[in-house]
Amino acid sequence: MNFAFNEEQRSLGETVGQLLSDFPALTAPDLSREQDDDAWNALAELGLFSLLVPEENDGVGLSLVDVALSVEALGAGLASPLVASTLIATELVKRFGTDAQKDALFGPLATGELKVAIAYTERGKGTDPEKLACAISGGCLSGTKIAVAGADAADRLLVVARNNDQASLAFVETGAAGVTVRQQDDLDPSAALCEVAFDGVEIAADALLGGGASDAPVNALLDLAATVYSGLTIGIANRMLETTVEYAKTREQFGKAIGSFQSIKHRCADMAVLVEAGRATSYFAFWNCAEDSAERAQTASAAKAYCADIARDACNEAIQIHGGMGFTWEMALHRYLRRAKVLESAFGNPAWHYRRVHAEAVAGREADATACRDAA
C-alpha cells in the first residue's frame, strides 16, 4: 500500500502555494485584508472550490486526501479562513445535502461565487454541540455566535443550532432580516472574526442541511473542521521552519552563519521533527475523514490539538532564533503567530480535543473488552 501523495496531489498543493505567493499582502507585516478578494478570485479561477464538488454536479470530484496539501498551502500562505470554511461547507453538502440543496449550492460553490462562513462558537458555551444555546423555535432562529471567521465577507452562514432538541446545521443568508454582523477586535484582524446575532430569523425547511433529520452533519462538521484546521496550522509550522532555516544560513555572528552553531542546528532539527510528526498526524486525519472511518473523531481531534501545539511552538522558536529581529514588526513573523493562535482556538482548543481523544480511546477499549467477553 502506498501512503505517499501522488504527483497530481503534490502538484496541486504546489500550485496553490505559488498562487498565494503572488499576493504578498497576505503575509506582509501590516494586518491588512486588501488582497483577500483578489486571492479569492485567483483561487476560484484556479478551480480550487470545484475540487470537492462531485463530477455529476460539474465538479472535479476529488476527496479530502487529494486537497490535503492544498489546505496546507492555504495555511502557509495565510489565506483567509473563509476559504477553508467554504471547502468544509462544500464537503458537508456533498455528504448530507438533499438533491435540491446540491442542485442549488454546488454551482455557485464550485465557481467561488458563494462564500460560506461557519457559525459555531458561542460565548461561554464550550465546544460540545449539545451545550450550544442558539436555537430554532417555531421556524425562527435566535441566538448569538462569536468568532465567525469571514462573516462580514460571506454570502451565507452555516449555523449550528438546536432544533427540536437536536443539533442541526442551517444555511442563513448574511443579508437576511434579523441577522446582524459585527466585527470583533482580535489578535489577528486579518482573520476577520465577527460576532453574528440572529433575532427571529426565518428558517425554511429546505435551509436545514439534509433536512435536519439527524445530528450527523454537526458531528461531521466538527471532525472536518478539526482536520482542515490541522492542515492549516501545520502549513504555518512548516513555513516557520523554512523561514528559520533560511535565516540561519544567511545571518552571521562572530564571522559565521548562525546555522553552523550546534545549538541552532539542534533547535532547527527539533522543529523539523515536530513538523513531520504533525504532518503524519494531519494526513492520517484527512484519510480517516475521507473514508468516514470509525476512527474519524479520534484522529481529527488528535490532529487538531497536536498540530496547533506544533504551530505555536514553531512560531515561538522562529521568533527566538531570529533574535531581536524576530520581535520587530518588519519581519512579519507575528502574522503567523497571530493566525496560529486564532486557528488553535477555533472549533475546540487543544485541551478539549485531547480530552476527546482520551474519551474515544477509552470507549474503544471498553467496546473491545465487551466484544471479547461476548466471544468467550
Second form
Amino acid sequence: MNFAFNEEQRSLGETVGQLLSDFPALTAPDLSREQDDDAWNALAELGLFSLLVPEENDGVGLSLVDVALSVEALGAGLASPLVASTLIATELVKRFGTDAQKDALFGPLATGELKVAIAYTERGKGTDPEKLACAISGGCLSGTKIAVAGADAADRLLVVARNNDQASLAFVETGAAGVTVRQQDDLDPSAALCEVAFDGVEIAADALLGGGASDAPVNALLDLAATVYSGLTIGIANRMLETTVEYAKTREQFGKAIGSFQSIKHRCADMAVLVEAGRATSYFAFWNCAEDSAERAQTASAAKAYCADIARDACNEAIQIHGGMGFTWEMALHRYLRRAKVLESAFGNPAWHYRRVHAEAVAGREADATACRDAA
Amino acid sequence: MDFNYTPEENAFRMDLRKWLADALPKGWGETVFEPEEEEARYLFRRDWDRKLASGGWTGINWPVEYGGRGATLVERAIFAEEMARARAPESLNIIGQNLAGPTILHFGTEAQKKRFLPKIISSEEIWAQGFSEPNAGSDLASVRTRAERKGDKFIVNGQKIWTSFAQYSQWCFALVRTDPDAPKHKGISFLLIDMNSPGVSIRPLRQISGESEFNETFFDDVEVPAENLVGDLNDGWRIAMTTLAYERGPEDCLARQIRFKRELDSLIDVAGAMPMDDGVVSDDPGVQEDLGRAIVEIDAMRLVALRSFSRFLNGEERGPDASIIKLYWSHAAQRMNEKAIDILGAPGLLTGEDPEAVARGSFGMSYLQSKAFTIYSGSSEIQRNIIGERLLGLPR
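What I would like now is the form predicted together with the partner chain, since the data block earlier showed the form predicted on its own; can you produce it?
Below is the whole assembly, all chains and molecules, this chain first.
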C-alpha cells in the first residue's frame, strides 16, 4: 500500500501547472477564451493527450493515477473543460472502443487534433442515465442536450443516448447534418456551456462506443467524469487556499498582517484541512477508477460531491478573506467561483452523488452480509 | 500510488481476521455488546486489551525486543481495517499504547524501555496522561506542578486535571516544572509517576455524558525515583511535542475511525429498518444525502491518516500535519454523531434506560461524548493556530 505519487507523476503535474501559467488569459479577470487554443496546442505539444493512449496504439500508456496531479493542475489553471472531456473520452475509448474505433480515434486524440465534448445533461432531467430522453431510433439521434462544455469548439461530441432501451455512448461529429450548437449565456462563459440539438442525426453502427452492446460505457463515463471533475475542483480549492494565505500574509490592517488575527488564521487552517481531506478522497477515487475496483462508483461519487463542496467553500472563503478586493472584478477570484459552480453541477450535483454513495454503501453492506452468511 | 497488498500483507490480514473471529464473543456486535455500566465497560475493555495482547496484537509496530511484532505501517493500517470490520471493542489502554509507549520508544533509556514497554503491550499496566492543569489548558507550557530534585528522587507537588482513566491506571506520565526561573518552555521535564505512590490522590469529574472517564489528580509530596525522568532535565517540552504528535497522529485517528465507522454502519442499518410513514427513515432523499456525506467524511478520516503513513514511509518526519488529522476527525465525528440524532428523530433521543431506546441509546450517548473530541488533545483553536502558523506560515 502506498498513497503517494511518484516523482514522475508529481513532475508531470507541475509541468502542466507551469505551462498553463504561461497563458494569463485563462485566469485573468475578463472571461476570455482568447488563449484557449494556444493553451490547448501547448498541452498537445507537451504530449498530454497521448498519455492515456495505450502503447500499442503509439501512446504513452499511462493510467489515470499517473495524470491525477495533471488534472488537478488543469483545474487550478482554469483550463478549458474540453481538455478534461477529451481525456475522459480517450480513457473510454481505451476501455470500450472496438479495434476499428481505436484505430480511427487514438491517432488524432493523441496529437490533440481531436477535441471531444461530452453531452450528458438534459433540461428537465436528473443524472440517472436511464431516464434521459435523447434517443437513437431507426439509426437516428434526436433530442437536446444542455450545458455541453466546449461543444462549439469541439470536433466530436460523445453523447449519452438511449439505444434499444439501453443507455449508450455515441460519437457524433459537431458538423454532422442535424446537429445545432448554440453557446448558452451562462455564469462562466469561459467554460462555454452549449445547447446541442440533435434532429434526426444519422448514427452509424460503428459510432456507438463498444458497439453499444451494454450500458457499461455509460456507467464508466459517470465514474470517470466524477473522478476527473473531483480533481479539477480540488485544484481550484487548493489554488484558493494558496491565494488566500498569500494575501493574509501581506495585507495589513490595524498595523499587522491580517493572517495574524485568529479570525483569519483559523479560517485558513480550516481550508487547509478540507483541501487535504478532499485530495485524499479524490486521489483514492483516481486509484479505484484506474483499477476498475468494486469501489469505483462509490469512491467516484464521494470525490465528486465532496470536492465540489470543498471548492465552493474555498471560493467563498477566499472572497470573504480578501474583503472588498475579493469582490472586485480585477482581483479575478470570480473566475474560480464561476468555474467551480459550473463543475459542481456537471455530471450530477453533490446531493445526487451523496445519495449514490449511500446507495452503494448499503448495497456493499448487503453483499458483505450475504458473503458472511454463505461462509458460515 | 497503490492500494494493493503483498502476499505477506494479505497473510497478515487473514491471520488477524481468523484470530478476531475466534476471540470475539459469539454474536458480537449483533446480540452481544459491551456492558452498559461504566466501570464494567472499562474493565471489559481492559480484558479485551489483555486478550489482544495474548494473541500478540497490541503494540504491533513496536520492535520485537520490547514485545512488539515489528509490524510495518501498512500492517498497522490493515490492523485498523480489520478491527473495524469485526466491530472490535475499544481499548482502555490507549494512552499507554498510543502515547506513553511511542514517547518512551523515542526518548526513553534502554532500562526504561525494558521496564515499561512490555507491560504496556500486555496491558498489565494502564497509563494516564498528566499534562493539563487547572491553569494550563491550551497554554500548556504554563504547567505549575513542581518537581524538586532531592538526592536520587524528585518530590512532586501540584495538580493535574482531565486525567482520563486515572482511576484504572498504574502509571502516569506528567509534565512537571523543574526550573521555575527559566522561560516557561525551558523549565519543564517529562516524568513517569507510579500512581500507587503515597501522596497521589484522584477525584473523578462528572462529564456532560454523566460518565466519569476523567479526573483531577493531586500530587502531595510524591516521591519519584530520578531514573523515571525521560530525556534530559528541562527538556520536557520538546518530548511533549512528540507525545502530542502521536496523540494527534494517524495511528490514533485510524483507531478512532474504527469506532466511528461502526457507529455509522449502525446508523445506516437503523435508518434502513426504522419505519417511517409507508416505508423506512432512509427512503427520504435528504436522509440519504446526509448519510452519504457522513460516509464520505468517515472514509476520508482513514484516507487522511493513510496519506500521512505514506509520507512517513517516504522518510518525512512527524510534525504539525498531525493537527490536520486531529482537527479533521474530531469535527467530522461530531457532525456524524449529531446527524444521527437528527435523522432518527424523537426515538433517537431515548436513552438506554428507556424500553423503546434505539440501539440501546448509543446514539444519544455518543452525541454527548463527541463534544469532548474538539477539546481534548489540544482544542480545535490550538490546532488551527498550529496549522496556520507552522504549516501555512501565517504570522503569530
